[in-house]
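Read the single chain below, which is given as structure tokens and is the form predicted on its own.
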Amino acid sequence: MHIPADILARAERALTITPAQEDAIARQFAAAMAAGLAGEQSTLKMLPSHLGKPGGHERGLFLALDFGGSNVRVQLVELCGAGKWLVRGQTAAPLRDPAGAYDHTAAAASEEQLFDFLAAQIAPLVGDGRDYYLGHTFSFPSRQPDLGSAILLGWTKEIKTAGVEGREVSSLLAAALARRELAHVRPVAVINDTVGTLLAAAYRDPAADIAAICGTGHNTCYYDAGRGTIINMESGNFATLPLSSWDDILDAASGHPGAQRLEKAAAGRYLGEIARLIIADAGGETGPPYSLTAEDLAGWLAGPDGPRRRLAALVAGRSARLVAATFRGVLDHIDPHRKNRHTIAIDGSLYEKMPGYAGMLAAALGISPVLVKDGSGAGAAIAAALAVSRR
């Protein structure tokens, strides 16, 4: 795959991130923070969790539900108190059969199949004669009332189910386990995936205090010690940014345009459609949109050095940095000082499995963030567990 070299300087120039435009970047997400605490017009939807931090001894066996992109993975989760855990069980499946058998992401599913779906995999982890308890792990921008409930705002990673926008989705998730005869299973508390991240981290280090998934999609939350609460960002949506042509050309033909443009400049499922893009406008063969991906960027990077290394490096790297100066903004919000020891814990594909791509992420933040890996499931059972107890 030939990339010329007038086109990589003009990637470099359009992709790299100066230290002034970091600087910029984090004043302004700070900015959006504030605006959006306030109840003003923000791209950032601060969104509260109605859940505190854990104290590390939550105890109990707890069902997890994790849907947030493209497979759902239901956990049953034993908590052991003093900051450890331990799966029993498990099940996965992607939504859209790789056969063609079934597509439950696509606008012609309906969220009784989807929520079928969901039912189908809790199934074979739950036995009769006790109640389960299930934390579910939603990942896609919700108003919740309150800790049990989430209204689905709208749908996000190209996900297009019917039916399901605007609607309640534990009330969803019940009626599917009624309908399976699993009233014994009882959702008592939603979360999103960074929230699940940012639970699994401080039921171990009480200094975790900001999460992210940095996967195929992005978002951040906090801990905002002022409310008692977690906040749910959905930073994806920030668009204060120094983007190029090429993601205009990307932002225009997906399923949202004018939406989640940071989530589409930084997360793993657009970073290889925008080295595609980049090598279709010098008038390479490259295949269909999103036929390159990201892990094609990391198999790049790991290779010999070469324009299309030098390539992925440009794209990742900047991912890299604008994700960092946002981390930046929130560590301006909740301690400008920076009195305070703060743990940023991460999980996700593109943050574990890119090359450079933690390395490149620290250096730009001055902090070493902490993988978390497969936070999110362990979080919806300590979710769960905070919600038991409450009751």
Contents of the next structure:
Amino acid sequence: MHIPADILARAERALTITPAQEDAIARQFAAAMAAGLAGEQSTLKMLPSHLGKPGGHERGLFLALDFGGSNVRVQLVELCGAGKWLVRGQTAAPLRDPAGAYDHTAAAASEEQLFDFLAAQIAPLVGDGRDYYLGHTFSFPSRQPDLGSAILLGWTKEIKTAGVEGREVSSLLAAALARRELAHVRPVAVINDTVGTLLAAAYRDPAADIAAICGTGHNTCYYDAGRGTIINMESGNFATLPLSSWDDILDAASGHPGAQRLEKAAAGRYLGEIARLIIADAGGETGPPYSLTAEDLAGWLAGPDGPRRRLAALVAGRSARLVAATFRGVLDHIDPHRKNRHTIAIDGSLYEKMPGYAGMLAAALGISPVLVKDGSGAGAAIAAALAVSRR
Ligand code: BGC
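Right, and the form predicted in complex with ligand BGC of this protein, after the form predicted on its own?
So here's everything in the complex, that chain up top.
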């Protein structure tokens, strides 16, 4: 794939975030948080999770269902207390069959098909006659009337399954479990994946109070000490950003134009497409939309120096700087004078696997976040434990 030098210069101008722009993003992000919390018009939904931080002593065996994008995973998690847990069993399956036999994320797929598929992944783990409490990591913007229920506000990450938007997902899951005669599995908590990551981090480290996903999608939550609850900001929808014409083209062709502008500039689902649009703009030969992926960019970054590596570094580096600026906005909101220690927990394939990404993010932020995996497993189990302890 040929990448002309003049497009690299243009891309560099359009994708570089200056320190002054970083300051402005942080300031505007903090202002959007305040507006969202006050119930005013804001790009940040600021959704209460009805969960505080765990104490680290929660115990028991719980089911953790993770549905957040391309795969579904179910884990049997034993919380051992003292900040430790063990995974006792696991199933996983893609929502989109690589061989093309099914796609439960397409507009042609129905709510029943999707939730029956989730129930089918749970079945092999619960055949021993015991009752199970289940924590469900559901990684989409949802309004939660309480810890046990979540109403999907709208799909993100280009998922399109029919009949789920506007519905309460715990009852959809319970209905699918009943259809499969798995009524002894009781969904008791629904959480966002950012919240699961914060729960898993705080189970071991009381200083953890901000958590984010930098993976297929992007989002951040934080512990609001004044309100005593973790708040899912749905920060992927933040939009006061210095974006390029390529971002606008990507947005216009996406499933929900105008929505999730930060996510479309920063998350793994979109980074390859940004690079492809830049190459296509220079008259380069590219495949169809989304044929270039974040994995391709990771390969370029790990390869020899040259136009490809430089383009990948620009696209990935901008993502890291945008995300770091929003973290500064959160810190400015919760602790403007930096009086306390803050652990920022991050999970996601982009943060974990894109060469140089974690380093660029730490450099832009001035502190190093910690990688916390299994928020959707341990985190969901902790949420279920907290739900049961309230009964
Ligand atoms: C969703 C968030 C989620 C993030 C990471 C976004 O598309 O709206 O709820 O936390 O992806 O999975």
